[in-house]
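The chain that follows stands alone, in the form predicted on its own, written as structure tokens.
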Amino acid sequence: MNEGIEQLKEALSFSPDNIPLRLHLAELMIKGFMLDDAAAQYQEILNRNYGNDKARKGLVSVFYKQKKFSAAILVYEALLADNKIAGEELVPYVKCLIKENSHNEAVEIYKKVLQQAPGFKDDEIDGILRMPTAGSKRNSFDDDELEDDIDDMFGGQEFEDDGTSYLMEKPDLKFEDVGGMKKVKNEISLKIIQPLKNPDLYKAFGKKTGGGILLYGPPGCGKTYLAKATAGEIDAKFINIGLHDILDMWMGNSEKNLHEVFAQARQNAPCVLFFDEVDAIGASRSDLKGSSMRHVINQFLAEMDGVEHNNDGVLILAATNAPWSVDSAFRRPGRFDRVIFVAPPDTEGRIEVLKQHLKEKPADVIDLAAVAKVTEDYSGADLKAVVDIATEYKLEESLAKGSIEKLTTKDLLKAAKQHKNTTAEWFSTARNYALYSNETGLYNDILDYLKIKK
């Protein structure tokens, strides 16, 4: 285990922005029992990403075992009051509070989880808050079993399950519940959904059905939005692939792991294998020197290939926000051979963007395209927040006159001017590639939307 931890250390060494990597490795050092360390690690990510889900859920998990109870209820109760946690996800928060005596408050908590999940039973939570008698009621937790609990529900388990199931769904939306990116989806429609619904016509010319993707572009521009709905277009299965579903501390389970996910995405095709910061999994082998993780990409690539499994119907898709951290191997033929960017949404796409997340709140006539005027580079993530802040204003506004206020133009002109665009520093790092590391052109696209001549 010491080995892997110092594996991921030397990694994050020439990568430390690279948080998916630095979970995992707050992971291993939890279940090495370093968990001043593993809480590190969790700030670290917090201090560079703040509000980061993952990190939060992993602290909670540490201070648990640290026995931090009061420390993490503070956690769960800045989830909660983000919409991060919600239903069965909210039982180890129950059981902390319970710990601490906080029986009134557990009792508010365990109802929220009734009510989103009206099937759900645990014998020893309804012992001690539905249950008083005497002969029924526990009067505390075994702190193994919450340490399970909570593992349970924030993927503690992940690395050391042996399973070869992994999260299949079927999405049900469509490209038309995606704003904008018109070009984007005339890419995927004819790398990949043509082909499925034409294979007559593609088999005359020699195509498969298959191949790979690769998305890029600043966060929260909808990469995995995107790759779900490419799911939804053909009727296919969709499997969400992250660098914890792959990564293990064990020599080559990592390869096994990853020829796992393909081997189902095989069997259930037509399938949508979608990884999400590919980055993380497929890096640069130049940058990691003597790293296992070399391993790892050889395995990918072997498996994209297809040289000793048939891969027809199994449909790549891939995100990321750093392709330069990429490695080059992956854009060859046959591999993600298209490789595609996600701009900000347009005037067009910001309109639409708004108007999906303008469903169903109480509002007024909106002048969409004034809003959209003044949140040009937003990404369809920042203009949720400043729908998110302007709701914010409505809200308190009815509490204060006792009756629904709805939501106006100028609401959200407001929220716009609070909330500034989080794509900038994205486009300050790929301008730079874009101008001095762009041999091939591949990065021309990035030229256009910030109008550089090349």
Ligand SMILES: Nc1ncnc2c1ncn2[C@@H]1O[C@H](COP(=O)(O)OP(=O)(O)OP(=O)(O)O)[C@@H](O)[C@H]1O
Contents of the next structure:
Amino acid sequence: MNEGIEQLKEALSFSPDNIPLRLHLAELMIKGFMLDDAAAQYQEILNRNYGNDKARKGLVSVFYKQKKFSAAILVYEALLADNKIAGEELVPYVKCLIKENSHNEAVEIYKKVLQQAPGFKDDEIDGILRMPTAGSKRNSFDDDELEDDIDDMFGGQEFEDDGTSYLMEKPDLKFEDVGGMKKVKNEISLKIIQPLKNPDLYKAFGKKTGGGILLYGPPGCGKTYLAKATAGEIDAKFINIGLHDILDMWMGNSEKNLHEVFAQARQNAPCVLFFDEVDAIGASRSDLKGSSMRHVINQFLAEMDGVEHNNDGVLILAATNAPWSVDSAFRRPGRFDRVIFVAPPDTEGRIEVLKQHLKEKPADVIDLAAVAKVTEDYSGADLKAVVDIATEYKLEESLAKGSIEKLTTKDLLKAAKQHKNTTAEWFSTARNYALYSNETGLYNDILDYLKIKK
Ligand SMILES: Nc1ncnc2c1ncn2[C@@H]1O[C@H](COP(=O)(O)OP(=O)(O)OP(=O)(O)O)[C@@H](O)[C@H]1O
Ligand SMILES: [Mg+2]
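Write the structure block of the form predicted in complex with the named molecule for the protein whose form predicted on its own appears above.
Everything in the complex follows now, all chains and molecules, and the chain you saw is the first one.
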């Protein structure tokens, strides 16, 4: 190998700009444990060809091996900002952040990994970033490449088994960042924000506070986004319990974990506790006779009722695409007694959402109404996709011309042709429920949206 290295060095002295050759040299150096030398080669490439992806990825892997975590983080940030890295490639980034005690960021990136590589599982990261499973101490983390001495780096203080979850965030998002949804925002405000701000007023009118709101609707219409913005709006903490966590509870030490989630929310009040995809917990209890999931549900309902504990200052929101699968026990008074349909945005809403997503992009004066007109039934996420596609056109054009080309109405209209709405499938299912199992009028909003007479 050393011989190979010498030969490559010599070849490079004749053609120093040969990047593939230099990349190959750096790889050989890594194999030979010459980490400093490898880093120098990558740096050399980056000096000659700023932003070279392979060199950046190589460099970051060297930093990681050298335990230069903060340096690695800088490179990862840049790679991520340029969309050059995704899925499991992000796992070492998560580990670096953990080692630098950046929990919030670690959680954010880890969520990306789980989203982009749904089957991915890493017990050690889970052990650190998720709720502790009862009885299992959150332990330090071993890595084949990093067996030595990692304990003191992050087995230390902040990762002690103190029962805090690292899935807690403090969102910056505000209601004004959420386009449209006037009615929904208003309901959230009346039902959970105002009682928190004016508890005495509510008491004086004999209005019971507490309980939660269940948001339902087609995918991508902003349920999760809005829940986050609710926390940001009142400067509260935000705990997002997703499907993964719920399944963990289901399989593991569920009741205790669920209790810990609520306990943590109470301790951190004001806090928005958000159960995403709640149908996973709320599935009809009759289907689950004898299964351990029944215990989870009963525990959930007891925690929500707050019989043993006071839930003051804990705002409970949940979201689902399948409200018809949620056990009716969830909707009793004091529980999710408001069920709100989060529809695809109306014309005004679409204009707002488009505006939001165009905010920091170089754009001409755009005829938003024209774009809104051709995007009926588009979800917020669909509209974001339209803007993203249009941005890509422009980026290509700008690169070709060497100047910044602004987004135009035409680009957006063209992008809207390319990206169709993704809500139709949901509505074809929802329509049947709204027509045939709407005894309590629960799905009237769906009928209204579909303009079907009740
Ligand atoms: N009203 C809105 N204003 C601005 N952006 C929005 C809005 N609705 C959706 N979006 C964009 O779409 C993305 C997806 O929305 P979100 O994840 O909240 O949808 P969801 O209803 O929770 O979907 P799912 O049912 O698939 O979980 C958001 O991250 C946001 O970028
Ligand atoms: Mg969601």
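Since this is a predicted model, take the numbers as computed values, not measurements. Rigid core here is just the name for the largest C-alpha set that superposes within 1.5 Å across the two forms. Positions refer to the first chain, counted from 1.
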### Task
Indicate whether A430 shows a C-alpha shift of 2 Å or more between the two forms, with the rigid core used for the fit.
no
### Message
Tell me whether L413 is among the residues that move between the two forms (Cα shift of 2 angstroms or more, core superposed).
### Response
no
#### Entry: C-alpha of Q116 off by 2 Å or more between the two forms on rigid core
yes
